[in-house]
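As a starting point, one isolated chain is supplied in structure tokens, in the form predicted on its own.
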Amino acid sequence: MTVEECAQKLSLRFLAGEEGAQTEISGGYVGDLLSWVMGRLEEGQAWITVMGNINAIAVATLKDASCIILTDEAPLDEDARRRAELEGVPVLVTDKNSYQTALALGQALL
């Protein structure tokens, strides 16, 4: 499933990085502690978090995440938005919480 297909199925809105909409999603990871995520997020996974800052973009880039999904309408700060655009990291948002989003992503990937 691509990031664009995921956005459609989960009713997500793009905040940045739409040029990466055709990136394939291989799975998902949920976490908000950057150092923890850095050690566990796998290449191609969608990262579900509330962290919408420039450090989150750095972790997603370093780990080659397929996208970041911000939950609970978490904001993406302007520095992070600019960096996501520069690095080509798709950042999407939902009003659902992380648990609901992870369940929906898991079902969509089946």
Contents of the next structure:
Amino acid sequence: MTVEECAQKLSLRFLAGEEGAQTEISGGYVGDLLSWVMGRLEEGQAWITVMGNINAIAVATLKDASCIILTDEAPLDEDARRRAELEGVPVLVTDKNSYQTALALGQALL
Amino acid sequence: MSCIKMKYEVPGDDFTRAGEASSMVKRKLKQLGYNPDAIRRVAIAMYEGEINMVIHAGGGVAEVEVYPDRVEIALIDQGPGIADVEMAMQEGYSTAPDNVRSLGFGAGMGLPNIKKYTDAMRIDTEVGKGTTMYLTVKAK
Ligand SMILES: Nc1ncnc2c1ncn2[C@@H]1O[C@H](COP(=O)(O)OP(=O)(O)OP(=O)(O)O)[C@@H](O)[C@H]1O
Ligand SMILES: [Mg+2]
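Starting from the form predicted on its own above, please write out the structure of the form predicted in complex with the partner chain.
After this comes the whole thing, all chains and molecules, with the earlier chain placed first.
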């Protein structure tokens, strides 16, 4: 499933990095502590979080996450949005919480 | 390819630029066609070291040497030093202040991540003088 297909299935809205929409999603990882995610997220996974700052973009880029999904309508900082555009990291947002989003992603990936 | 050297200034307390040096090194290694697993491990280790210099040491310098069989990284700062390295290496140990925690730092996982993803790690530190960390990532 690509990021774009995931966006349609889970009703996610693109905030940045739409050029990465065709990236394949291999799974998901949920977490808000950056070095926790740094150590455990695997390449290609969708990162489900409420952290919309520039450091989150750095982590997603360095770890080659397929996308960031911001849950609970968590905000994306303006400098983070610009960095995500520059790096081509898709950032999407949903009004659902992280549990609901992980559940929906898991079902969509079956 | 003999040895390629890179050097980056890491500014202190500037979280908007934190991660730049590791991103640049990752890009450079990709251009060189370096071993992907080694690139991944260098990116993680260097990011954590860089962020630690930003948060805990008021910035520093990152020196990277790329050899065909390994990458060597030195992270040098003139910060407060680490009083108890063994304690600092424990998962979950952190002295990160609240304003930094609200940005997502302070899990106390940075140094354990570095240990996990490098082949060698050495910390030279002196309280009041600073810290230098030497990291080696082998290209297997
Ligand atoms: N360069 C440094 N100078 C001084 N103290 C340091 C330095 N690097 C680490 N420390 C000390 O070691 C502790 C543990 O570091 P570690 O990277 O594991 O966790 P953290 O930076 O606090 O949180 P996290 O990395 O999970 O965001 C820090 O809280 C700090 O007290
Ligand atoms: Mg740290």
